[in-house]
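The chain below stands alone and is given as C-alpha coordinates, in the form predicted on its own.
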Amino acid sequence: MGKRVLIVDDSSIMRKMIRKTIEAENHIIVGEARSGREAIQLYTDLKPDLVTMDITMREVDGFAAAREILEGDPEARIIFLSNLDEEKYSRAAMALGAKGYVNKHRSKEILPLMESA
(Lines of atoms letter the chains of each structure in order from A and count residues from 1; the text may use other names and numbers.)
(Lines give C-alpha, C1' and ligand atoms only; values in the text may rest on other atoms or scores of the structure.)
Protein backbone atom coordinates (compact mmCIF):
# COMPACT_ATOMS: atom_id res chain seq x y z
CA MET A 1 0.00 0.00 0.00
CA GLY A 2 1.23 3.49 -0.82
CA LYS A 3 2.10 6.21 1.63
CA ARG A 4 -0.24 9.08 2.47
CA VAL A 5 1.57 12.25 1.40
CA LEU A 6 1.19 15.97 2.06
CA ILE A 7 2.75 18.13 -0.68
CA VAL A 8 4.00 21.56 0.39
CA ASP A 9 5.11 24.03 -2.29
CA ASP A 10 4.10 27.58 -3.13
CA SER A 11 4.18 26.80 -6.87
CA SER A 12 1.05 25.11 -8.25
CA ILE A 13 3.11 23.80 -11.19
CA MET A 14 5.55 22.10 -8.79
CA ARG A 15 2.72 20.65 -6.71
CA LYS A 16 1.21 19.14 -9.87
CA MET A 17 4.56 17.70 -10.95
CA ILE A 18 5.22 16.20 -7.51
CA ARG A 19 1.67 14.83 -7.39
CA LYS A 20 2.08 13.16 -10.79
CA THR A 21 5.43 11.61 -9.78
CA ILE A 22 4.13 10.30 -6.46
CA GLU A 23 0.75 9.06 -7.66
CA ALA A 24 2.44 7.11 -10.48
CA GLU A 25 3.93 4.93 -7.73
CA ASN A 26 0.53 4.37 -6.06
CA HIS A 27 1.05 6.79 -3.19
CA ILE A 28 -1.95 8.83 -2.06
CA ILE A 29 -1.91 12.62 -1.89
CA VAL A 30 -3.94 13.55 1.19
CA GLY A 31 -3.41 17.29 0.87
CA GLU A 32 -1.51 20.18 -0.66
CA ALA A 33 -0.25 23.30 1.08
CA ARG A 34 0.95 26.56 -0.45
CA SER A 35 2.78 27.83 2.64
CA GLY A 36 4.55 26.62 5.72
CA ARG A 37 1.72 27.90 7.90
CA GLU A 38 -0.80 25.90 5.87
CA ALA A 39 1.50 22.86 6.01
CA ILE A 40 1.58 22.92 9.81
CA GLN A 41 -2.22 23.03 10.01
CA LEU A 42 -2.74 20.33 7.37
CA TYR A 43 -0.14 18.07 9.00
CA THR A 44 -2.03 18.31 12.28
CA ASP A 45 -5.39 17.68 10.60
CA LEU A 46 -4.38 14.97 8.13
CA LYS A 47 -1.54 13.07 9.89
CA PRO A 48 0.19 12.06 6.62
CA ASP A 49 2.86 9.36 6.48
CA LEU A 50 5.22 11.73 4.65
CA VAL A 51 5.60 15.40 3.76
CA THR A 52 7.37 16.83 0.69
CA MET A 53 8.48 20.32 1.68
CA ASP A 54 9.70 23.29 -0.33
CA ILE A 55 12.09 25.64 1.49
CA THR A 56 11.35 29.13 0.20
CA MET A 57 7.74 30.14 0.79
CA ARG A 58 6.03 33.29 2.02
CA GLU A 59 4.92 33.69 5.63
CA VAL A 60 6.58 30.59 7.10
CA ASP A 61 9.44 28.91 5.19
CA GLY A 62 9.88 25.17 4.88
CA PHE A 63 12.56 24.89 7.57
CA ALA A 64 10.43 26.74 10.13
CA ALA A 65 7.38 24.64 9.22
CA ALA A 66 9.37 21.40 9.46
CA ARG A 67 10.79 22.45 12.82
CA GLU A 68 7.29 23.06 14.18
CA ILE A 69 5.91 19.83 12.73
CA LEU A 70 8.81 17.84 14.20
CA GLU A 71 8.36 19.51 17.60
CA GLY A 72 4.76 18.29 17.64
CA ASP A 73 5.57 14.91 16.11
CA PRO A 74 9.22 13.81 16.35
CA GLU A 75 8.35 10.81 14.13
CA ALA A 76 7.23 13.03 11.21
CA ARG A 77 8.88 12.12 7.91
CA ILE A 78 9.80 15.13 5.82
CA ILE A 79 11.67 15.22 2.51
CA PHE A 80 12.72 18.62 1.19
CA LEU A 81 12.50 19.47 -2.52
CA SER A 82 14.23 22.67 -3.53
CA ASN A 83 16.36 24.35 -6.17
CA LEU A 84 18.57 25.96 -3.54
CA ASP A 85 22.27 25.08 -3.13
CA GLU A 86 22.09 21.33 -2.64
CA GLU A 87 25.14 20.87 -0.45
CA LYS A 88 24.40 23.71 1.96
CA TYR A 89 20.66 23.17 2.29
CA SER A 90 20.72 19.38 2.35
CA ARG A 91 23.02 19.53 5.37
CA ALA A 92 20.66 21.97 7.07
CA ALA A 93 17.66 19.76 6.23
CA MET A 94 19.32 16.65 7.63
CA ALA A 95 20.41 18.50 10.79
CA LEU A 96 16.78 19.49 11.26
CA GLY A 97 15.69 15.84 11.11
CA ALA A 98 14.53 15.52 7.51
CA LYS A 99 14.64 12.16 5.77
CA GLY A 100 16.16 13.63 2.62
CA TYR A 101 16.74 16.51 0.24
CA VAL A 102 16.08 16.38 -3.50
CA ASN A 103 16.71 18.98 -6.16
CA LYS A 104 13.40 19.85 -7.86
CA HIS A 105 14.94 19.24 -11.29
CA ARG A 106 15.46 15.61 -10.25
CA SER A 107 12.18 15.16 -8.40
CA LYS A 108 11.87 11.47 -9.32
CA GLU A 109 14.75 10.87 -6.91
CA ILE A 110 12.20 11.36 -4.16
CA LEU A 111 10.71 7.91 -4.82
CA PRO A 112 13.53 5.79 -3.31
CA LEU A 113 13.69 8.18 -0.35
CA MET A 114 9.97 7.71 0.21
CA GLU A 115 10.38 3.96 0.35
CA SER A 116 13.07 4.16 3.02
CA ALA A 117 11.43 6.96 5.02
Second form
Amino acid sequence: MGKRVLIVDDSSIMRKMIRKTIEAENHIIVGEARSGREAIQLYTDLKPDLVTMDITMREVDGFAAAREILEGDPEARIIFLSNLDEEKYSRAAMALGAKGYVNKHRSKEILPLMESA
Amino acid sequence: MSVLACFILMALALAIPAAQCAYHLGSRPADGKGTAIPALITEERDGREQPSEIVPNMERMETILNQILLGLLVVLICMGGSCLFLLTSIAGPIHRMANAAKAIADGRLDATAPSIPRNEIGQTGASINELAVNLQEVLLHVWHHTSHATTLLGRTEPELAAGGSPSRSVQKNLEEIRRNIQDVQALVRTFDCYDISLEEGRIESARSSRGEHPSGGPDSRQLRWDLDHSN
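Right, and the form predicted together with the partner chain of this protein, after the form predicted on its own?
Below, the chain from earlier opens the complete complex, with every other chain and molecule after it.
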Protein backbone atom coordinates (compact mmCIF):
# COMPACT_ATOMS: atom_id res chain seq x y z
CA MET A 1 0.00 0.00 0.00
CA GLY A 2 1.44 3.37 -1.05
CA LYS A 3 2.16 6.11 1.44
CA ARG A 4 0.19 9.36 1.57
CA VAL A 5 2.69 12.12 0.89
CA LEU A 6 2.64 15.90 1.30
CA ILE A 7 5.13 17.72 -0.95
CA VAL A 8 6.51 21.05 0.30
CA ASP A 9 8.52 23.14 -2.17
CA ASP A 10 8.19 26.72 -3.39
CA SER A 11 9.14 25.72 -6.94
CA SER A 12 6.27 24.33 -9.03
CA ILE A 13 8.66 22.49 -11.34
CA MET A 14 10.33 20.77 -8.38
CA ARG A 15 6.93 19.76 -7.01
CA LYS A 16 6.12 18.30 -10.42
CA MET A 17 9.41 16.38 -10.54
CA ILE A 18 9.04 15.05 -7.01
CA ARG A 19 5.44 14.05 -7.72
CA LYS A 20 6.52 12.08 -10.80
CA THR A 21 9.27 10.33 -8.87
CA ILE A 22 7.02 9.40 -5.97
CA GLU A 23 3.91 8.44 -7.94
CA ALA A 24 6.04 6.09 -10.08
CA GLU A 25 6.43 3.99 -6.91
CA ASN A 26 2.65 3.93 -6.35
CA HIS A 27 2.61 6.40 -3.48
CA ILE A 28 -0.21 8.94 -3.28
CA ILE A 29 0.33 12.69 -3.26
CA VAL A 30 -2.35 14.08 -0.93
CA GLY A 31 -1.27 17.72 -1.12
CA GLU A 32 1.31 20.26 -2.23
CA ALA A 33 2.45 23.28 -0.21
CA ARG A 34 4.30 26.27 -1.62
CA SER A 35 5.68 27.54 1.65
CA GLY A 36 6.42 26.48 5.20
CA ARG A 37 3.29 28.28 6.36
CA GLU A 38 1.09 26.33 3.95
CA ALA A 39 2.87 23.13 4.93
CA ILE A 40 1.97 23.57 8.60
CA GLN A 41 -1.69 24.16 7.74
CA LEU A 42 -1.89 21.30 5.24
CA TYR A 43 -0.20 18.87 7.62
CA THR A 44 -2.85 19.61 10.23
CA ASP A 45 -5.66 19.20 7.68
CA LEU A 46 -4.39 16.15 5.76
CA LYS A 47 -2.31 14.19 8.30
CA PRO A 48 -0.08 12.63 5.62
CA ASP A 49 2.11 9.58 6.24
CA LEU A 50 5.16 11.46 5.03
CA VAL A 51 6.29 14.99 4.19
CA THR A 52 9.01 15.95 1.71
CA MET A 53 10.31 19.34 2.81
CA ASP A 54 12.40 21.90 0.98
CA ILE A 55 14.54 24.19 3.15
CA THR A 56 15.00 27.47 1.28
CA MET A 57 11.54 29.01 1.06
CA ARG A 58 10.27 32.54 1.57
CA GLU A 59 8.07 33.38 4.56
CA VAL A 60 8.56 30.29 6.72
CA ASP A 61 11.55 28.11 5.73
CA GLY A 62 11.69 24.32 5.90
CA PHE A 63 13.46 24.04 9.25
CA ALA A 64 10.95 26.31 10.99
CA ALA A 65 8.01 24.49 9.41
CA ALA A 66 9.41 21.08 10.35
CA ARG A 67 9.94 22.20 13.91
CA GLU A 68 6.37 23.39 14.22
CA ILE A 69 4.97 20.22 12.64
CA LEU A 70 7.03 18.03 14.96
CA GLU A 71 5.94 20.04 17.98
CA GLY A 72 2.33 19.36 17.06
CA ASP A 73 2.96 15.74 16.08
CA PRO A 74 6.22 14.18 17.32
CA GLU A 75 5.49 11.10 15.17
CA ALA A 76 5.52 13.15 11.96
CA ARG A 77 7.79 11.71 9.28
CA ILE A 78 9.66 14.42 7.43
CA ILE A 79 12.32 13.92 4.78
CA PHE A 80 14.20 17.03 3.73
CA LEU A 81 14.80 17.49 0.02
CA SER A 82 17.07 20.45 -0.57
CA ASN A 83 19.55 22.16 -2.87
CA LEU A 84 21.90 22.79 0.04
CA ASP A 85 24.58 20.16 -0.09
CA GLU A 86 26.66 20.90 2.95
CA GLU A 87 26.69 18.05 5.42
CA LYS A 88 25.96 20.44 8.28
CA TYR A 89 22.40 20.94 6.98
CA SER A 90 21.91 17.21 6.85
CA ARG A 91 23.08 16.87 10.46
CA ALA A 92 20.86 19.76 11.55
CA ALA A 93 17.90 18.13 9.85
CA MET A 94 18.48 14.81 11.60
CA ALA A 95 18.99 16.60 14.93
CA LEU A 96 15.60 18.26 14.41
CA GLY A 97 13.95 14.85 14.12
CA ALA A 98 13.74 14.35 10.37
CA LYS A 99 13.80 10.84 8.93
CA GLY A 100 16.22 11.74 6.17
CA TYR A 101 17.97 14.37 4.08
CA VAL A 102 18.31 14.08 0.31
CA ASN A 103 19.90 16.41 -2.19
CA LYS A 104 17.31 17.56 -4.74
CA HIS A 105 19.68 16.86 -7.58
CA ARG A 106 19.60 13.17 -6.65
CA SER A 107 15.92 13.13 -5.73
CA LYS A 108 15.43 9.42 -6.50
CA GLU A 109 17.43 8.68 -3.34
CA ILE A 110 14.29 9.63 -1.44
CA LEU A 111 12.54 6.41 -2.48
CA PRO A 112 14.43 3.95 -0.25
CA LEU A 113 14.15 6.44 2.62
CA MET A 114 10.39 6.53 2.15
CA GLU A 115 10.21 2.76 2.48
CA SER A 116 12.17 2.75 5.71
CA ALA A 117 10.53 5.85 7.27
CA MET B 1 -12.31 41.78 -6.04
CA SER B 2 -11.60 41.23 -9.76
CA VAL B 3 -10.46 44.15 -11.91
CA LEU B 4 -13.60 43.86 -14.07
CA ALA B 5 -15.83 44.06 -11.00
CA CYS B 6 -13.90 47.19 -9.89
CA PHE B 7 -14.56 48.94 -13.20
CA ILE B 8 -18.24 47.97 -13.17
CA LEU B 9 -18.62 49.40 -9.66
CA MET B 10 -16.90 52.61 -10.68
CA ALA B 11 -19.15 52.98 -13.73
CA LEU B 12 -22.20 52.51 -11.47
CA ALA B 13 -20.83 55.04 -9.00
CA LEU B 14 -20.73 57.62 -11.79
CA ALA B 15 -23.89 56.57 -13.59
CA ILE B 16 -26.25 56.57 -10.59
CA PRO B 17 -25.77 60.22 -9.55
CA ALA B 18 -25.84 61.24 -13.24
CA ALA B 19 -29.16 59.40 -13.64
CA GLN B 20 -30.51 61.08 -10.54
CA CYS B 21 -29.54 64.46 -11.98
CA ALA B 22 -31.38 63.72 -15.18
CA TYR B 23 -34.41 62.51 -13.21
CA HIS B 24 -34.61 65.72 -11.18
CA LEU B 25 -34.29 67.85 -14.28
CA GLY B 26 -37.22 66.12 -15.92
CA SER B 27 -39.37 65.45 -12.83
CA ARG B 28 -42.77 66.88 -11.98
CA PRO B 29 -42.65 69.31 -9.01
CA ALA B 30 -44.63 68.50 -5.83
CA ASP B 31 -47.45 70.92 -6.59
CA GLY B 32 -48.25 68.89 -9.74
CA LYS B 33 -48.46 71.98 -11.92
CA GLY B 34 -46.60 70.97 -15.00
CA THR B 35 -42.98 69.97 -15.28
CA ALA B 36 -40.09 72.12 -14.13
CA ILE B 37 -38.99 73.06 -17.64
CA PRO B 38 -42.44 73.76 -19.11
CA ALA B 39 -43.18 75.93 -16.01
CA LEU B 40 -40.64 78.35 -17.40
CA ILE B 41 -42.62 78.77 -20.56
CA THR B 42 -46.22 78.27 -19.42
CA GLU B 43 -48.31 79.64 -16.59
CA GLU B 44 -51.79 79.04 -15.35
CA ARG B 45 -54.25 81.66 -16.56
CA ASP B 46 -58.01 81.35 -16.53
CA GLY B 47 -57.71 77.83 -15.18
CA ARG B 48 -55.66 76.63 -18.12
CA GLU B 49 -51.95 76.22 -18.91
CA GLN B 50 -51.10 79.10 -21.18
CA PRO B 51 -47.79 80.00 -22.73
CA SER B 52 -46.15 82.25 -20.28
CA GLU B 53 -45.23 85.83 -20.76
CA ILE B 54 -41.58 86.18 -20.33
CA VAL B 55 -41.81 85.90 -16.54
CA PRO B 56 -39.07 83.69 -15.30
CA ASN B 57 -40.02 81.34 -12.46
CA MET B 58 -37.14 82.30 -10.25
CA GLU B 59 -37.90 79.90 -7.45
CA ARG B 60 -38.16 76.95 -9.77
CA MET B 61 -34.96 77.94 -11.54
CA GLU B 62 -33.19 78.15 -8.23
CA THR B 63 -34.43 74.69 -7.25
CA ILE B 64 -33.30 73.22 -10.56
CA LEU B 65 -29.90 74.88 -10.34
CA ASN B 66 -29.45 73.62 -6.80
CA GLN B 67 -30.34 70.11 -7.90
CA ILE B 68 -27.87 70.29 -10.81
CA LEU B 69 -25.12 71.57 -8.52
CA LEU B 70 -25.85 68.87 -5.97
CA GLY B 71 -25.78 66.24 -8.68
CA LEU B 72 -22.47 67.60 -10.00
CA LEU B 73 -21.03 67.55 -6.50
CA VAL B 74 -22.05 63.95 -6.02
CA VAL B 75 -20.55 63.02 -9.40
CA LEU B 76 -17.30 64.79 -8.51
CA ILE B 77 -17.09 63.02 -5.16
CA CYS B 78 -17.71 59.68 -6.85
CA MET B 79 -15.05 60.45 -9.46
CA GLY B 80 -12.58 61.37 -6.74
CA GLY B 81 -13.34 58.16 -4.88
CA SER B 82 -12.99 56.15 -8.07
CA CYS B 83 -9.61 57.74 -8.83
CA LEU B 84 -8.37 56.97 -5.35
CA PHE B 85 -9.59 53.43 -5.66
CA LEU B 86 -7.91 53.07 -9.08
CA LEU B 87 -4.67 54.39 -7.67
CA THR B 88 -4.52 52.13 -4.62
CA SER B 89 -6.00 48.95 -6.07
CA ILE B 90 -4.74 48.96 -9.61
CA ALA B 91 -2.15 51.60 -10.54
CA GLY B 92 -0.07 51.19 -7.36
CA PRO B 93 0.25 47.40 -7.52
CA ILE B 94 0.91 47.51 -11.28
CA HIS B 95 3.74 49.98 -10.72
CA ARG B 96 5.30 47.79 -8.01
CA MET B 97 4.89 44.72 -10.20
CA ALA B 98 6.59 46.44 -13.13
CA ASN B 99 9.55 47.29 -10.87
CA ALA B 100 9.80 43.73 -9.57
CA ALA B 101 9.52 42.22 -13.06
CA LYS B 102 12.33 44.51 -14.25
CA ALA B 103 14.52 43.48 -11.30
CA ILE B 104 13.90 39.77 -11.98
CA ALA B 105 14.56 40.27 -15.70
CA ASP B 106 17.89 41.86 -14.71
CA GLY B 107 18.86 38.70 -12.81
CA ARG B 108 17.80 39.68 -9.31
CA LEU B 109 15.85 36.53 -8.51
CA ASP B 110 15.52 37.58 -4.88
CA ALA B 111 13.12 40.38 -5.88
CA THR B 112 9.43 39.89 -5.08
CA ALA B 113 6.39 41.07 -7.04
CA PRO B 114 3.25 41.98 -5.06
CA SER B 115 0.71 39.16 -4.89
CA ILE B 116 -1.91 41.33 -3.11
CA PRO B 117 -4.65 42.46 -4.01
CA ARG B 118 -6.23 39.08 -4.58
CA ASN B 119 -7.42 39.76 -8.11
CA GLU B 120 -5.90 39.34 -11.58
CA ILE B 121 -3.14 41.78 -10.66
CA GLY B 122 -2.18 39.81 -7.56
CA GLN B 123 -2.32 36.59 -9.56
CA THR B 124 0.07 38.06 -12.13
CA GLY B 125 2.44 39.05 -9.32
CA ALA B 126 2.28 35.56 -7.85
CA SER B 127 3.04 34.06 -11.28
CA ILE B 128 6.05 36.35 -11.71
CA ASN B 129 7.33 35.21 -8.30
CA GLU B 130 6.85 31.59 -9.25
CA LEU B 131 8.75 32.16 -12.49
CA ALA B 132 11.68 33.58 -10.50
CA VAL B 133 11.62 30.63 -8.09
CA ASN B 134 11.57 28.09 -10.94
CA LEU B 135 14.38 29.87 -12.77
CA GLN B 136 16.46 29.80 -9.59
CA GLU B 137 15.79 26.08 -9.27
CA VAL B 138 17.02 25.45 -12.82
CA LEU B 139 20.15 27.52 -12.22
CA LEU B 140 20.95 25.63 -9.03
CA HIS B 141 20.61 22.35 -10.90
CA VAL B 142 23.03 23.64 -13.53
CA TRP B 143 25.45 24.75 -10.81
CA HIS B 144 25.30 21.45 -9.01
CA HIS B 145 25.83 19.28 -12.07
CA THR B 146 28.60 21.43 -13.54
CA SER B 147 30.36 21.41 -10.18
CA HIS B 148 30.07 17.65 -10.10
CA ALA B 149 31.45 17.45 -13.65
CA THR B 150 34.40 19.60 -12.59
CA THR B 151 35.08 17.25 -9.69
CA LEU B 152 35.02 14.26 -12.04
CA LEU B 153 37.41 16.03 -14.40
CA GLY B 154 39.70 16.66 -11.48
CA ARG B 155 39.77 12.93 -10.74
CA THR B 156 40.00 11.81 -14.35
CA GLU B 157 43.05 13.80 -15.36
CA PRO B 158 45.46 12.29 -12.80
CA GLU B 159 44.11 8.81 -13.57
CA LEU B 160 44.80 9.37 -17.23
CA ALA B 161 48.24 10.69 -16.42
CA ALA B 162 48.92 7.66 -14.19
CA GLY B 163 48.23 5.35 -17.12
CA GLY B 164 50.78 7.11 -19.30
CA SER B 165 50.67 10.56 -20.84
CA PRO B 166 47.27 11.21 -22.35
CA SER B 167 47.39 12.35 -25.94
CA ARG B 168 47.52 16.05 -26.66
CA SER B 169 43.99 15.99 -28.09
CA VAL B 170 42.59 14.30 -24.95
CA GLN B 171 44.28 16.95 -22.80
CA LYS B 172 42.95 19.68 -25.03
CA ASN B 173 39.42 18.25 -24.89
CA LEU B 174 39.50 17.99 -21.13
CA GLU B 175 40.72 21.55 -20.88
CA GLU B 176 37.94 22.74 -23.16
CA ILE B 177 35.33 20.88 -21.12
CA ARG B 178 36.64 22.61 -18.02
CA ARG B 179 36.44 26.01 -19.73
CA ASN B 180 32.90 25.36 -20.94
CA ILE B 181 31.84 24.46 -17.42
CA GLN B 182 33.45 27.64 -16.08
CA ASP B 183 31.61 29.71 -18.70
CA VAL B 184 28.28 28.17 -17.73
CA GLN B 185 28.99 28.74 -14.05
CA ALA B 186 30.01 32.36 -14.73
CA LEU B 187 26.60 32.86 -16.35
CA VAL B 188 24.82 31.33 -13.36
CA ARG B 189 26.75 33.64 -11.04
CA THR B 190 25.32 36.70 -12.79
CA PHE B 191 21.98 35.92 -11.13
CA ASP B 192 21.27 36.93 -7.52
CA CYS B 193 19.44 34.01 -5.95
CA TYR B 194 17.09 34.12 -2.97
CA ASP B 195 18.91 32.98 0.17
CA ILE B 196 21.55 31.08 -1.81
CA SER B 197 25.29 31.56 -1.89
CA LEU B 198 27.14 29.82 -4.73
CA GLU B 199 30.52 28.76 -3.40
CA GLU B 200 33.27 26.83 -5.14
CA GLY B 201 31.60 23.54 -5.99
CA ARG B 202 28.78 23.89 -3.49
CA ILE B 203 25.48 25.57 -2.74
CA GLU B 204 25.08 27.23 0.64
CA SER B 205 22.35 29.11 2.39
CA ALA B 206 23.22 32.80 2.13
CA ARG B 207 22.21 33.34 5.75
CA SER B 208 24.51 30.51 6.81
CA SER B 209 27.39 32.05 4.85
CA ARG B 210 26.85 35.34 6.72
CA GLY B 211 27.01 33.55 10.06
CA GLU B 212 23.24 33.44 10.39
CA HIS B 213 21.40 30.17 10.08
CA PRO B 214 19.04 28.66 7.55
CA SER B 215 16.09 28.80 9.90
CA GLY B 216 14.52 32.14 10.77
CA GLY B 217 12.10 30.44 13.15
CA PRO B 218 11.64 31.20 16.82
CA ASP B 219 14.13 28.54 17.89
CA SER B 220 16.95 29.81 15.75
CA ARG B 221 19.29 29.70 18.74
CA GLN B 222 18.51 26.01 19.13
CA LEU B 223 19.30 25.43 15.47
CA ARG B 224 22.62 27.26 15.83
CA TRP B 225 23.41 24.91 18.73
CA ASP B 226 22.44 22.00 16.47
CA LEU B 227 24.69 23.21 13.63
CA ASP B 228 27.63 23.96 15.92
CA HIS B 229 27.44 20.69 17.82
CA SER B 230 26.86 18.58 14.74
CA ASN B 231 30.25 19.77 13.48
